[in-house]
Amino acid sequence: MKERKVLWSGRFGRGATEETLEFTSSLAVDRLLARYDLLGSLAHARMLYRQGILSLEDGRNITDGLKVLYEQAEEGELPIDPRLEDIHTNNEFLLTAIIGDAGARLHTGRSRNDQVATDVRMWLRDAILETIEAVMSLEHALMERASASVNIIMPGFTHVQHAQPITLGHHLMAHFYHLQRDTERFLDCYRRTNISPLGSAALAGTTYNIDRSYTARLLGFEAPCANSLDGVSDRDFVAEYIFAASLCAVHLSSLCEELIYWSSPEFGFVEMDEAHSTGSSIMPQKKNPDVAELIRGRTGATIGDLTNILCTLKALPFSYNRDLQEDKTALFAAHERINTCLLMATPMVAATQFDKERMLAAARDGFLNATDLADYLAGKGLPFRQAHAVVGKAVRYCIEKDKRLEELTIEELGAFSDLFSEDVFDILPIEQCVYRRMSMGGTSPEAIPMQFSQGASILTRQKDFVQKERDRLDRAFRQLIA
């Protein structure tokens, strides 16, 4: 059998066995840092020459094949050796099979402590853009849809319990706020994240004359990180994305939920697409929201990846430790899986139909119009709990004689109180309920707009903000490896 080739051999008399290096081994994870790794190398060679550490012949030798290799990984065809034990040891045993010598030193003043770190904020600046991007697709679509619904009433609900008329577009707009913030969040994230460990060797630093500012400027950092003990042990900005995802993932799952139960017979306030749902193998009438169930169930997927980077983390002393390999599996998963869920969910919402009339009727029921008369009351100078107590008792009145409040004549509203007089119907139908709601961020079809000028304005910003970032962070990779 061909020996394993590892980086740290010389301490070593017999060695680990097999075993213990396929235990360890963490290629078929970090194999998506081949791209990053190739980068990092190359700013960290540029600044060893630069700051003469390394010869100008070396520092160009291995310059030169750090470009060949990763113009094989941008083409998909860097010939990774599966028997190493991660990314760094491939590249750094490639380089050597293509440069010779100067290939081992390009390892100086660094670890694949504050390598690997390095790697892993790279690609999660692209990682989190991308999530960004989606998230935004979602905002789009919901706005879009909400703009489109200011007129359609529906009932809004407390407890799941029919509890005041509001129009759909305010109810989706509800949900793009929740994922407004999401998009901050992640906008928060990426600003901790974009901080380079480089330079921070092993932990304690390095003897060599280097410059971590000119790394970190090459690679488009906003900084170095202050503490090289810090640098290479923080993990604090992949438990925060995870964190991010995760609760991103709640808000989806409390949109499916909606769309689920809401495409029921019982609601029958939705249709849901063909496009986005599935049959049954033995009821052929079914139509099944799928996507949105599996949008619903995947969330708990995202949230066990949290539980695992948090207990990974939990009680681990400085610095380093092995414990850290297992950052990439659960931020790999965790970025996957919400990606993916918003990219699905984003055309779900835009096909998915919904029924005026169904919604409308729904909302005529319940006693939505409570809230309103209580009010009414209250305006007519009662006080507001003693008007409570009145529309409490003409509820229950309504529910013995069945019938809604605005079908009450003014004898039977007037055995309630005296306060009440012909203009009360002016507010009772459940369209008034609605349209009076003018307050700032109310339902009222008026006061929506302001809303979707506010939404639009953020979109606006995030978008900016994102293609600023890719912009910038491909001019600096562009003339890294120039």
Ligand code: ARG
The other form holds:
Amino acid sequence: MKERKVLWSGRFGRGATEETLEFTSSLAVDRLLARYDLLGSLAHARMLYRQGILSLEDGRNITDGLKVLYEQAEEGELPIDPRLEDIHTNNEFLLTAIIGDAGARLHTGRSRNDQVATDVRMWLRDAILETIEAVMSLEHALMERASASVNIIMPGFTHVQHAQPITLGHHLMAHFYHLQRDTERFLDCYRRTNISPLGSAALAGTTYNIDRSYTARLLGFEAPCANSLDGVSDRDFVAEYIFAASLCAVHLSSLCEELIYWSSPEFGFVEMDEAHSTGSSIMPQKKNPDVAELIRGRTGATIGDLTNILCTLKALPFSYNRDLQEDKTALFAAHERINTCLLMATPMVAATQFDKERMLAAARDGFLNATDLADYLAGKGLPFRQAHAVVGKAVRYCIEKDKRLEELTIEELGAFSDLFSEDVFDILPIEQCVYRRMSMGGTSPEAIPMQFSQGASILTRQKDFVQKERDRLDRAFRQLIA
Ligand code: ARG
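Coords for the form predicted together with the named molecule, given the form predicted alone:
Okay, now the whole complex, with that chain kicking things off.
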């Protein structure tokens, strides 16, 4: 069998066993970092030459070799040797194979410790922008459905019990705002991810006269990190991303949970599109909301990734420890999962049919106008707490008589309070309960459009940011490989 090559043969005699090398390899996971690793090396090499640490000839050879490898990586044709420890080792050996000794000079003034931290940050920047776009697509789909639903009346729930009537538009926009905070959290995480640890070297910095601001700039980072120990040990940005993904997954699971039980015959509020449903192998009549269930179900794995990274970081002493190699497994999995869930949720939300008659009919049951009736009495001067008690008695009467509040006669109401007069029938219709809630953020069709304009301007701002960052990084990378 071909020997495994390592980067540290000098100190070792017999060396590690085959099992140890297999066990300690991260290549199966970190091959995703290939392009970022090559870009990072291009920046590092350019800086070494600029600082007079590499000769012009070595600098040129290294750059040319790295560009060849970069091309191959972009084509998916980088000849990765599965027996090497990681992508960094792979790229260094490949470079040396192409250009000879000069390749072995690239690792001057840096360590894999700062190299891997830099690569993961570069990968994550792109990953965050991708996730933000996926969340924004779902936000957009929710807003579209919401704007067509401002006049669809449904029961609003607390404790899954009928509470007060609302509009479907209002309900969908509440989901929109949950997701809107997710995008903000991802953007915030982006800021802290966009800091360069390159040049922290193994842990203590380096004796070479390197220029960390220059490499940070070349790689599109906001700035170099201030402390080299922090630079190689910080994985907060990984934990932050997975937390943001977990909370986003929790939000998706709530949305899906509602769609799932709303599609049950007992609710009948929605009809899931066949495109996002599957059948049963035994019950021919079945159409199950499996996509929504799986999005709900995969939340568990994402929270698992969060637990994974936090437990990995817990009680780690400074600075680099091999435990940190495990960060990528959790990070890559969380990213892949949240993105596919978002990409499935978006067309699912867009295609779901809402049954407005069922929703309105449900809103007429369960005394959703009881608060309005208490407010009516309070408006006539009765302290609200007393008004609450009066209406509570009226509700109990209605339950006994199998009536709705709006079906009581003025005489029946008069038995509970002498403050009732004919105008009470103006406020009791369910539609009035909705229309009259015009307070800011309220459910009235008049109050909701403000949310659309606010939501749209937030989306525009976030979209501009993503585009600007994409262009900026693209420009930086193009200059590196030019
Ligand atoms: N494969 C390692 C990782 O992903 C690279 C860094 C190795 N550094 C070390 N000192 N062994 O973390």
